[in-house]
Amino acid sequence: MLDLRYIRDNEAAVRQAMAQRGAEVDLDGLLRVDHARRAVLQEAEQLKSERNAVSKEIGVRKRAGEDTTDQQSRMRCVGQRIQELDEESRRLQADLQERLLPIPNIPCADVPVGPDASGNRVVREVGTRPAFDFEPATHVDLAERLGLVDFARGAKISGSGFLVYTGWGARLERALIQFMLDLHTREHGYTEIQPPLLCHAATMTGTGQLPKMADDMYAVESDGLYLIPTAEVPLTNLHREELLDRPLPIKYVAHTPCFRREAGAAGRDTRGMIRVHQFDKVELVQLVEPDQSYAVLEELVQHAETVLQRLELPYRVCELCTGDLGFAAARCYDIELWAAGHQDWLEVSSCSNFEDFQARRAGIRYRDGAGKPRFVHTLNGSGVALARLYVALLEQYQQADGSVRIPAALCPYLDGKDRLQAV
């Protein structure tokens, strides 16, 4: 959420923050209303100062046998007036916030301008795409015919956009879990947590899932509930509504599945494992001093590249311009894998850097040296997510005679099995 005060003194930037970042935001409405709670706030504490007098003079007055019926038959006139505009201040106050909550974070002053993701800035390209002396299959053909993912019968479970995984496939997804989480705990600091799969409505605002994003969710109505989209919303929200009584940085890490409607997908990423329902992540999220958060956010796209040079699969970092950043991000990187058989790049990784917009949502303040209260900067990036890099795992392993090659990294965690094959 932006500083409403911000909005109030610098119209003009936010404006032209909005127009680059493409969304349509109703600022005159937003600032009519401040501008009403602002005078019935005025009113109200100049009334307010004036029963404090009077009530002091009437006291006087009584003590020397004097009539105040006047002034009281005033005052309870004034009491009533109070009364009505704390509830319009409310009133007011309610209607701000609902305006408030839709408009997006402001991007970061250097970050590329542009109408969406033909803007975004290839930062740097690391590895060497594999070059095949044969015909690359897809991971669809290689998961079929080795027996890793099923396909038909997580459509018949549960419709399309779902996926079993089977036997050594099964296994293949949970090493590169626990790779990732070994390496971020061990090497890169991180807490592991394993966090609900379910939070409520005042949760998923505090990370600005909502409203802007209630469409892509699935709710559980019944109960109030939502199934997590990432474990950015528990991680973060772990601390909500808190004046943090610890050291900065906080470092938490998660293992969890994500699920999302991809209510947009179309076309061919519909089939197999490109764009499903439900995936699994390792998340990374930091909360950090404000001066700070620009360098961890570098940071935390290098933990997310560390995962992928350890698998030795090539990759791209982008930058993404003001047109294709996320809702509540002031500055996002793309980390993305190349798929052989699909011949494209896929994005395994967003690394943001929200600045204050989460916390404020979401309550969450630390002490500065000086003892002031201040918002926390939030950060989140994948570490990374499944099923895409289990897609360019497979095209990018795969080999001449139909089996897929086992990354060095991941064989202790399968046993020592450096080779998929069909039985």
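Note that the coordinates shown come from a computational prediction; the quantities given were computed from them, not determined experimentally. Residue numbers count along the first chain shown, from 1. What changes on going to the form predicted in complex with the RNA:
Hinge residue for the rigid-body motion between the two forms, chosen from Leu244, Ala39, Val60, Ala295: Ala39.
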Second form
Amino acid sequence: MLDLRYIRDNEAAVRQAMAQRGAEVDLDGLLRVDHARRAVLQEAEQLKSERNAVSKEIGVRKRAGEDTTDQQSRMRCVGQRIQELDEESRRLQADLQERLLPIPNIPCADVPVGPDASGNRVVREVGTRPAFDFEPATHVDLAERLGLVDFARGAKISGSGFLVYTGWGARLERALIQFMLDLHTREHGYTEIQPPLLCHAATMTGTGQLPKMADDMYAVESDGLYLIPTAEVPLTNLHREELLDRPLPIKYVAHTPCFRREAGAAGRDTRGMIRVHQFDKVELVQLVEPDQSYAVLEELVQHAETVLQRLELPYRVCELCTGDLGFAAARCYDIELWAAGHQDWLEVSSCSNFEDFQARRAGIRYRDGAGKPRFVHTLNGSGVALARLYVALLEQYQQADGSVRIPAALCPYLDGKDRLQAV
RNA sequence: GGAGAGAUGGCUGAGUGGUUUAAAGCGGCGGAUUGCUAAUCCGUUGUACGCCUAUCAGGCGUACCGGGGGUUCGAAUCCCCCUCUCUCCGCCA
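Having seen the form predicted on its own, I'd like the form predicted in complex with the RNA now, please.
Time for the whole complex; same chain goes first.
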């Protein structure tokens, strides 16, 4: 959520930012409602001030045995007027909130301007894409041949887009999760969290999933709960409506399953593991002081990249342009893995600085050097997303004989096994 | 699921309709005293919003005692609904 006063004072800058994002925003309507609300508020507060003073006087005069019926009946009228104004003010406040919530964050000044994904900029490409002396298979064939994933039974149990990992396939998934959690807790200083996977509407609003992305989430309507689409939701909301009394930065890492309906993506990437309704992800979240957040964003990207470097997988880092930036992000890097079988890049991480956009929504503050409460800056990044990492790993390390080699960093997590073979 | 108790400032904890715009203590901050530390004494103390002075500060006002409604001239206090915590019972991996 943007700061209303900032919008008031920087109308032109906000208009430009929205245009660069390609976002349709009714600023005139917003400012009109804001103006009306303040006028009503002023009148109501003035009357309340009067009522407070007179009520006090009534108390004093009554104790002195004087008759106060005149004042009481006058104040009864004032009270009625106050009630009307309060109702109007509540209505305007709700209207204002409704107009404010769907406004996306303002992109950081360094973000390249562009209309859509075509305007994204490749920042760096790391590692070498493999050259095969045989026809490389896709992960679907590899996973089926090696008995790692049972696509058919996943569909039977839950429908298309749900996976059943079996045997060493399940072990590999668990190994990757544990490898990443160990890396981020031991070497990058994150505190491990196991959060709830169901969250209610206030939490979903805090990080910006609601109201805009309601259709992409699985809802448990009978209890007013939503399955999390990412661990970002519970992690960032851990400190919702708090004035933090602990030193910043706060760094959390969590492995959770993520649930996505993929409502707008029906028919895309339907085969295999690239786009599924449930996948595992290791997520990094940091709450930091405002002047640190852009340095921390670079650090966060490094932490995600380290995963891929240890696994010796080729990847590239892209900076999203204004038109492709997520709703709440001020700046965002995507990390894409090379899928050697598909001959294509797969997004496995998205690292964003939200500045104070989420913190304002969620009410997460800290005390600055002068002791004044200020909103923290929040960041998050996948470190990294499973399923697609799994895809890239299988396709990257496939051998001519149909087996898949295990990178050295992962062997200790698989009882020293260095190769997956058909049984 | 049933019954009961509770939720007050950074913390502890008073307060059952109007001199309480929340007592007191602890903590924090500033100062005094003091070889040093400790102790003691004095002062101070939150958040949000609105308006104003024309401004890295201050003044005025409003709201805030878990959340939301209601009664009243006036609500931390009375009434209703909700949430959460604790205790006991039931159920259960």
